[in-house]
Structures are given as structure tokens and as C-alpha cells.
Amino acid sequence: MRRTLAIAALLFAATVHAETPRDFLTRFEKEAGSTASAERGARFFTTKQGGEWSCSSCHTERPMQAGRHAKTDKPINPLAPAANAERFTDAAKVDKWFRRNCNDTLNRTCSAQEKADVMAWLLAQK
């Protein structure tokens, strides 16, 4: 029974995979096919993409501090993952929240490209 447990335990261990926010850099950068900007990351973010809002909107110019959404006030944490360890460390979340903030600024998905720039950026602030 003891030699069941414990290789169910390092089995379970070897399938868990707690990601970072440099781990979804990579992926985004492997998906583009290059290496990301910080610089078009920032701009990005900032300037509304065709709809009414900008990443910003909601997330402040500055995702170190808390925003707030755009349309319901309701509070956002900070999205820096240096403000905020919880950040992007979930690859389902990451996927869910790029694919509806995508489609609330930009009204489609962003690209590999757009997703790598934002994380350069994001993973720029301290």
C-alpha cells in the first residue's frame, strides 16, 4: 500500500507543472516564431485596438497598481506579476483572460506576437 501511495505521489508530482510568467514569454515567442518587445508591449497596451477600450482601461497605465474594469468598476488586482505572484501562472486562466480581453479591446484574438510583447512588458516592471 505504501509503494502504491508513493508512486501515485511522484506521478502526481511529474504531471503538475506550476508555470511561470517567463514560461508564457516562451510559449508566446515559440508561437510567433520571434522574440518579443517590451516596447511594442507597452504601446500595445495602451492604445485602444479598435474598440472603445485599451488594455489600460482597466489594468491602469501602470499594472503595478490595482484597476478597476472599465464598464463594471469592479476591482482588478495589480497585473505585473511582480505586484502580483498570482499572475500568470495558470495556463488556463492566461488562455481564458488573453482570449476575452482580446476580444473586448481588439474584437478578435490577439496574436502570438501581441500576447509575447505584453508579457515582455509586464515582466519589465518592477
Second form
Amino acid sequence: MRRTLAIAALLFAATVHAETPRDFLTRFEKEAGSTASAERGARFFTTKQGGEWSCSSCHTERPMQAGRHAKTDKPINPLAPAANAERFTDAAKVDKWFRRNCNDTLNRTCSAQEKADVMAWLLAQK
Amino acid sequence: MKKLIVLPLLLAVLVLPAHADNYSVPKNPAFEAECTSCHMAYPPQMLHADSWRALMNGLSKHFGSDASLDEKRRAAITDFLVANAGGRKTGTTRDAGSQPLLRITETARFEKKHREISAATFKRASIKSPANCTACHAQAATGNYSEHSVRIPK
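Could the form predicted in complex with its partner chain be given as well, to go with the form predicted on its own?
Expanding to the full complex; the earlier chain stays at the top.
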């Protein structure tokens, strides 16, 4: 019985902390109520959406590569999960950066559909 | 005897200027994790406590970018910055409208230390802006701003 509890606790801890990039795609698609489009995500990511910067201003148009902060010039590790295993593994971080960066590039929050599309495109990068 | 006193003094004079621009940046995981996502860790001593408070109260528009934090983390980092803030060394701490200065580059100390550097130099592609300390002070991230290690890139 104790062992079952221990295993259950471990499994619970694992589900709480270790998110995978695919989990975010699933979450955003569910919130949007429709499937993602990597093609739409690519367009969204690489073109300006009302703000001074696009996502690619810092993350480049090839997110398998490292980028640079458009203002401070600080190196930014690649965004695509295939190039950087740390990306999209922590919900608090993902939510924080979508909140900040959508505000900077769109002057508003991103819709679930926009986030799903970007996730689909990033996951397609190999 | 006199010589014995003069020598250490002379040595001190020679050595001190090199160390006067060294900041010991206190360790703080939250400060490092949050602030260095976008830029190097500026030593807390470079701004007055009033400036840090004002800056940390305006993170959703942080020099044009959204750098907002959850309240718990924001408060913790503010406490750290205020506790380690600079005193008199930062010079005037208010702007003409008597608001706290928000930019280290606006402080009298920064201006005095960089008066030989032209605006054009700061704009070079290799430097980009006066906020990019590491462009010329390679060891800035560890608090070393010594004049002896300055290399201004072309």
C-alpha cells in the first residue's frame, strides 16, 4: 500500500513539473477549440503584428539558431525544442514569456490559436 | 622609518584606482534568473534605492519592454536591490523633474566616468548602446569595471 502511494506521489510530481513542448500544443489547441497550423504560425512569427518588433526580431526567422535581444544584444538560446531541450518544459515560464513578448510585439495578449500555431511551427523545426 | 610609511601609501595610491571600479555583485538567484534573461546583471550599487523602487514599480513598461513579474518575485528582487543599492557614489539621484533616475547611464557617476566617450562611439554596431557594459568592460558581469581592462571595440 505504501509503495502504491509512493508511486502515485512520484507520478503526480512528474505530471506537475515535467511538461513537454507537445503538452503546450495540446493545451493551446484545446483552449482555442481548433487545430493548429504551422504555416500560420510561421507567418505570425516572422512578420510584425502591430508592434515595433516581430518574434523573429530577437529569435531570428530560424528558431533552431540562437538569437539576440533586439535592444540589449544579449545572446538568446534557440527557441525550437529540437535545438534546445529546456524550451517549453515549464508552464510558469511559458506563460510569463508569452505574456511579455505578446505585449511587446502585438500590444495585447496572444490568442490561444496564435500560441497553438506558433507551437506547431516550432515543433516542426528539425 | 618615514620611508616605511611612504612606501605602503605610494603602493595604495597606485593600486586603488584599479579597484575603485570593482563592484562586488551579491549573489541572488531570483535577481540573476529574472534580470539576466534580457541583459547583464547591473550591480545594485549603481543606482540609489529610490531609483530601484521606482524601476521595479514600472516593470510592465521597462524601457519600452514588458518585463513584468509575479508580485512575490517582484517584491523579493526589489528588497534585494534596495538592500544593496548605492549611496552617495551614484551622485544626484533625481532628474530635473525630481523623479528618481531610472537609467544608470543618467547618473552623474556614469557621465563623469564616460565623458571621453562620444555618442558616436556608443552607437557603433559592436557596442550598440551605453547600456551594453560588456562591449567594453569584458568582465562587467562579475563586477569588474576597472579602467585597466577597458577595450573599446572598433
